[in-house]
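We begin with a single chain expressed as structure tokens, specifically the form predicted on its own.
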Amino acid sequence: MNSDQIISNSEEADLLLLQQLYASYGYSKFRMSKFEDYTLYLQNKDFLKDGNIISFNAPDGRLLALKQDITLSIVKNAGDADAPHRVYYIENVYRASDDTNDIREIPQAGVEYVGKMDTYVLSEVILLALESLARVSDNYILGVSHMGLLRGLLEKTGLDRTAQREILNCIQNKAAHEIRRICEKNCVENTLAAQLYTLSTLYGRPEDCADALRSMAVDAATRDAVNELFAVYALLQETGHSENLRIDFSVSNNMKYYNGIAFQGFVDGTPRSVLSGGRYDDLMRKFGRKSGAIGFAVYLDLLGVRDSAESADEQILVLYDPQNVSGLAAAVQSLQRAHTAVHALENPQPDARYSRIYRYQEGRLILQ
């Protein structure tokens, strides 16, 4: 028997195992206050998910903020050293109701890796991210675009950035036919628009979108771009997750920060993206920074899952028979030295799920 044998319906259990995925490739936890700089909301508004910044004077006269976003903590506090920045993070943050005076606290997990860039580099985050959705649920999406394909093709239709940016709402939304009509109206290219509307309307494994993606390759740059998807997805297919990936550029972010590969994840039974994630080396530019990017977030609140002062690093069972329990307590005890979680139960809960099973027996504890 393994610990992925016993599923639980425990939110707890489920934000355990993500911290202990993000562990055990590498990531440590990073931690931060409940409070920012005021000054770097406001420098960064654009990039926030919510532009309303919930601010207040701190007793010293400094302005703080509420924390809005992880993201922006990170990318100010890594620096541009060799070793790569690899971090994981279980966090709330706080936001104000767009239409009402309410603070929402939200739940939110998430990796963010800061270094030298590499396909293998990128493929892990990705990766990460298939795995997050895997730990929640049995059938999840993670759908993938590149921001270096749409970036390229927009910047051949001349047009100035506020059409761009209409055409890049309209591929969000799957709007094929309004982009037909903005392109119409501002004379693009033929060839260049019906790349536009199939970009908008492509939708599939990768495997079944090469030829066209690789038809809208105009130039070096978009070329970049489609093959690196595809180093991508050639690395992801030996994991055995690459079922669960699809091709669709509704998936898109913020063009003047994002420039890479973009994502997000969806589960079953939850109509909006539970996972949002993508490369931004445009915004370590910004800071400063020559390092690259990558990173997700996962929202907590829209899966049912809270973080838990209480919740251990790890949680063990060990199962045993009540009529030989000579030398258990002292077993237990053993594991207790070195976890912070251990339930010796005769028979295992339904609802719960731990990272190692033993069975106590014979005097000795025996790794199920």
Given for the second form:
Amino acid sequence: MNSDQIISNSEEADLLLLQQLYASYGYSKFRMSKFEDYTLYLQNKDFLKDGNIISFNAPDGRLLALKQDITLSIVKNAGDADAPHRVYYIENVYRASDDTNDIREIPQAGVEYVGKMDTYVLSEVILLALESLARVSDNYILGVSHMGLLRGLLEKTGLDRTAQREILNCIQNKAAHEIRRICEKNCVENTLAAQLYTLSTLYGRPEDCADALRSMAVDAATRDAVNELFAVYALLQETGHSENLRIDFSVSNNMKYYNGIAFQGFVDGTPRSVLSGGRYDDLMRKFGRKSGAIGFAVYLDLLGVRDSAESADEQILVLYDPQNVSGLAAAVQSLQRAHTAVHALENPQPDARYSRIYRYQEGRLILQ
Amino acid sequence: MIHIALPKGRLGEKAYQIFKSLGYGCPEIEQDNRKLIFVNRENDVCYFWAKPSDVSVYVERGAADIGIVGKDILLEHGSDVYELLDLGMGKCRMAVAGIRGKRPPADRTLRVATKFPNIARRYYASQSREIEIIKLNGSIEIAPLLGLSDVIVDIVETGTTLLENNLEPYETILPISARLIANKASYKFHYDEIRRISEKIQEKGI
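Moving from the form predicted on its own, what structure would you give for the form predicted together with its partner chain?
Complete assembly follows, chain above in first position.
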């Protein structure tokens, strides 16, 4: 088995589980073209995670781009109908790496809800995020924050957008010492500076962070944000899926487009977030839509990296004589553990590497 | 087990002494041997030395849970890691320097030799100044002396090297010091341990 096979097989298994999950909550599959008008990305360049757009000319002269982001395409096509729009997608996006100029095809699954917002809808999407992570790993964490509280505190500083973004970056990187420096330099009032400092270091179960967050919510906007966060958490607790949820304000999105709950998912063994999402009513407004919207994407390529690394940990070879296979199946089974692959072969494959090699002889496994 | 990436050189050795004083010692690393990775199962810790500019790559990609790195490297590479503490060690500054007594030309594109093209580009963009970056990998100070560039953007510690080569710092871009960084996923799955290390360092007042 080569590593490509491992990745694609595991991605397919993850995909199937996720499709079943999203369909079971009444989300319908949304299929998109691989191409998008270049102008869509050009006009919303600061929304994109990666600024490099891969463009080309269509036969009729129009400038097109390989699809780089799914949310933008869904928002562009979403109407303002009364009925909510629940969709999921499984698509590839295409991005160019800054460092190497490589073009990468990145498989993504995701969920988008467009329509009237309420606490149930918010908790449903976050529950789907939690369940998505649970489908692909036993050990996962969903970090959750609220852009309403972040924005509220940053606006209270009275600093310009550039300085606010600088503080937001520090919160995203948990660089509390830098927040102190920026606040001192810009004469931000002490209580507010201390709140921003606390927000950057805050991490834990929602009940453990409740007092700190409520003490920061001193006006209508920030109070609404904190109340919404805990109302959603209360609903999630009823489902029994809230154990792996953590308050973490390093999880935040672009302030220009995201306005509500923001979240990122991590699974043990993968160095980056494998899921990212949030509420983006302000992006909808930019497209002239009145509805609210919330969604997330799961980065399937990162899950593939995790699985291939784990599978590569233990590749065990069992050499056997086809004339003498009595008891072999049970012997192979006895070697199988989590993250191991046992290859029973008559002869070793020339290019393959194994962490251990056994020979099955006279009903016994003999380590070579 | 916590995996720690240390930068080769004086800063890394000093950083290891801090970890050791906090109870994360690893006798193997103190021995004269050719090993690359050092494990102490008793303290549940694993160290390895890396080129200073690579430490943030190891941490960002999860090969190390935490690491010690200069702020210059973080700013240059824009690494997606948590920057938990300013260790206050390895203090220096990122500065623009050039030939002593000579001012950089204001009437044409400024030629800037540097190991830090991103920092230089951002600094001059903030001043709306048009520049040409000349990316070098070492001995930056020679560039203005040989007419390769008008100025250099580089780390200045004491300024002695500049002085000895008839150069002087013109402007300070920003102060630099060593930072404790953590991988964003590791921070969550090893929260108690990483938090404990970070708090112990803070308590020690380092």
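Positions refer to the first chain, counted from 1. C-alpha atoms forming the largest set that superposes within 1.5 Å between two forms make up the rigid core. The model shown is predicted, which means the values in this text are computed figures rather than measured ones.
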Rigid core superposed: A58 CA moves 2 Å or more between these two forms: no
